[in-house]
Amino acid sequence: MPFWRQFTLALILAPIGVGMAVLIPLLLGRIVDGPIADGDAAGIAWFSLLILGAGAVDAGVNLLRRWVMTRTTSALEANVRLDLFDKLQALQLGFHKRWESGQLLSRIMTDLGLLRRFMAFGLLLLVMNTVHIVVVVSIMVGMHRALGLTVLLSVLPVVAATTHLVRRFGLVSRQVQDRTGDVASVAEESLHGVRVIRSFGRVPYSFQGFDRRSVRLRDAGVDRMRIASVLWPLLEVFPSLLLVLVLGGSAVAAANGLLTLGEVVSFVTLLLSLAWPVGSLGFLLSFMREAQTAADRVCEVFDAPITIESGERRIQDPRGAVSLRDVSFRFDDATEPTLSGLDLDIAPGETIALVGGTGSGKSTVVSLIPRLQDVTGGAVLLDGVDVRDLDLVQLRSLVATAFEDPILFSMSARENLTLGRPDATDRDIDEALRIASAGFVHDLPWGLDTRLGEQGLSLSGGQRQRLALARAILVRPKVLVLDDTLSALDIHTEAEVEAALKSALKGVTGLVVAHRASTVLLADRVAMLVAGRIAHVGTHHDLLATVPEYRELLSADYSIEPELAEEEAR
């Protein structure tokens, strides 16, 4: 059944309910003026029955309304969920720059488990509430005017308090979802740099940073409880003053001839009803503040636009020559352009090593290509067709690239490598793996089975670069962009892959991000960035010996003494 079915349901159970719990006290009052001041012990009889079954029906309906909105709110939930991962997924890169992750897991997580509580409890029984206390009201002052405007009256300046202190409760809610947020974000951190912090001996300090925050957010709460205790106990009191108020003034009807026994005990059973609608409104008001700051938490995200849309332009017959027309970039926050003016042809079945200094803007070049970020200027060209014009995923199919920092997840090597091409066989798998020089996951207790930890921390890092390597390479893409893929192996695994890159290139265009001489005589020609522009493009040989800056770049891991006299006897 639809969500707006379901929710309908809900809706139409809930005034049966509120039917039924103010038919009792109705019967009540009946009971007493008629078959109990006539002695009639069958018509007790028959009205107890009614009373029983009003009781029955009350309790049928709010079991069905309980399970009807627990079932509709868990798949919203799961639905909304889906939908705010998905959109997570889809946001540029800078978005997640600026985002701390925990702010992002609690409102996955927290806020719309908030969220779905209070919907499925908390928004129906703050309706049902109100109607109760206005039918109840409304019956009142029907049966006694002045006795019912003097409830009526009465409710007005809590109403005014309550108002007042949920505003504030609103507020300091905020303040303790997003400190939460800031825990979160902590203890992630924490966790995953654990032993960067063991080695430097910073647990003390990585203690009193969590600390902190885990402070911060107690003082929220302490202040939220703190209104909390003011407004819950307001509302609870407050129906047990109205009601020696109103048990003297029905007596004084009752008196005087102007209500009967009967409407007596109807009237005060009413009242009596409104105990909990008036006591439970403050937790359900504080209640429904949460949920409001909570989904405006994760309206935020779902409010983010989306910069990065997938094109609908296909390349037919893919060959991979990659173009920089006049490329610039600047990132939101900077002042400076990144990148400006940068012009790059790479032929078909080419490689290009990209070089520079840090901060030259390779790695953003590298996030370019496959549209992890967008030109803020110019255009990237694949197969002479703008990459903003093309599909995303056919373009990021024949695009793989192979970062630096190297990424794996809590799931089994095989998956991993399998993360861009799931119909990989054995064979491809065993392939990938030997250009990787990444055997060892053989020797991994389950084999290709084996499940890696998160982040693949019970990998070395030069086995998570290979690993990574050899994802990017099942892929078989037309264009393979390794960016810096080869800094964290050892001089002969890195001798290895080299010699099994050079035949693995072959046909494929190549963009490597190198900082190693040995890495750039992998490719045919090399671009040096100097301050977010291509300064130098030609061979290694021929730059060697033009320019100077290059030689320097090189000198601080290679010596290009050989290969300088080499050129000279040429």
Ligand SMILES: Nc1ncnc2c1ncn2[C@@H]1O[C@H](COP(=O)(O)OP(=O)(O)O)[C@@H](O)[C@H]1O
Given for the second form:
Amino acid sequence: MPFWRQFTLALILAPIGVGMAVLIPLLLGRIVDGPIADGDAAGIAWFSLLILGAGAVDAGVNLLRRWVMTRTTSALEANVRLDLFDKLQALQLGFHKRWESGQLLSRIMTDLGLLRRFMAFGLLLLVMNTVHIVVVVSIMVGMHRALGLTVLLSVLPVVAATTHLVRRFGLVSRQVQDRTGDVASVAEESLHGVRVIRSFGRVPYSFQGFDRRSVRLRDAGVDRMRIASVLWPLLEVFPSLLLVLVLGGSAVAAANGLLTLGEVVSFVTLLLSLAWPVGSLGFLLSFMREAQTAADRVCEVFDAPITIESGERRIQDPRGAVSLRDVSFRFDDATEPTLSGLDLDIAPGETIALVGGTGSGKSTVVSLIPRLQDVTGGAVLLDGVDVRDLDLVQLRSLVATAFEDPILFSMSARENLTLGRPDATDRDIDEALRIASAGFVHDLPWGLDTRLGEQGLSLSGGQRQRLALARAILVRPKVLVLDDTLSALDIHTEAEVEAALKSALKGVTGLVVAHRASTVLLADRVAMLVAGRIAHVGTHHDLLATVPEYRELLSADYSIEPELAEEEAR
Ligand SMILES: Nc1ncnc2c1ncn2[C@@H]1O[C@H](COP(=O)(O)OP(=O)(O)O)[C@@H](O)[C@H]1O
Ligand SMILES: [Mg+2]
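Now that the form predicted alone has been shown, please provide the structure of the form predicted in complex with this ligand.
Up next: the whole complex, starting with the chain shown before.
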């Protein structure tokens, strides 16, 4: 990993800096005891040059170190962010339901930024300053035992106090970072749902929620600053107090002939050189705690187990037969299974309409085929192979899904359409748009290049659904899964789309969640879901004739009325 190479380079440069910082006070002592005492002008000049040289080397090394670190840590941050993004994409739906998006967002942005800044200069400064303190104190002990040990002993209580404060700082830091995530979550949610909030006149309510969380964040921030405001001055005042002590002590020692004047100068200058390393320690240690909590928060995401892992097998000649065998499914936090003992076989090329009341589990069934979630019992087979054994990339290229509430990304219409098949030509796109009756894309201000999504042109619900449909068709899947994809279409476009869909469903296996009789009529067979299992399978007319619940389910749909009357008249 190049970062560690660069970091090692910086670490090698660091002792040179420390060495120069220690060398200068020692040279000063020599100059006082030697050339200055002897009145040797040439000697003074030589020593001055030496000190100047040491200063220049120190500055040069610092410059080089900073350059090396900034360059690499930015790259490091970007890489970790990519990995994190990757991980978030790979994690199962359950993970995303459990985690608020604001918490994830604050991890991706704030925590990683903090980590980068700590890596860029905090970590190295911490190491350097600690080494500096240890080296200088050792030299001082070597020069004058009693005085040196006094310095050492007076450091100990400060270290104890610092450790205690830093630990508390760490706890509060975690709070601040978690609450930052909360605030981000609420902000994101209320911006996303701004229409709903306004239409229900709940702006003040939403404001209160945001306000409450902001106040909590502020409180934690103030707490954190309170600890820092004890810690930092303590460490800044400390060297000055020590200086008074050492000045007095060394004056006595010099008067008794235990130290030369030059040694006093060295001693005091060495002590002065500690001011910055000790003073900055408070900041650096708290910085380290913050970085630690940031790292913890990022690792929590990295450590989340991916339960949906790719299998190894590939289907050589896929036909698109789908079988659900004794499938059961229970959500993590649910007590009752949503699906149980569900069996359904769909032959290659066949279209099945899946009907059932709201909450009967239609979306859940459909999500099991491309493995958006895994069954908790039984198996889903594609061409006889358990989907869990299949290569995930192949599985998802064989199965295309369009949802009821299609998400469009902040990209051009073309990019949105080719999500599942980036190499699609304009001709393929045209074909898919035609089948999905989504020709309106060509009439957008910039055609296929029109930017959609959050920052772009907004489309109506029906338009978005037709785009999602075209997106799924474009993949040229073997299995086409439509989860209520046509719910937002008006009768006119619906008829148009359904006519086109009919040809799209030719040659692919279709599983279509439907509410309307007109959609159901597209299917070869209808499967009716009741209480988590397939209660009835048959043609539309069979079910209509023999299953009263089915008739009830569809009677909500006006378009069936004449047909119902006809059935009843028989
Ligand atoms: N993430 C979840 N956690 C727990 N229960 C859920 C979750 N998602 C859906 N359910 C429940 O599972 C049942 C089936 O939901 P769903 O498959 O969406 O029904 P449908 O699409 O037929 O309306 C519902 O009772 C719903 O409350
Ligand atoms: Mg649903």
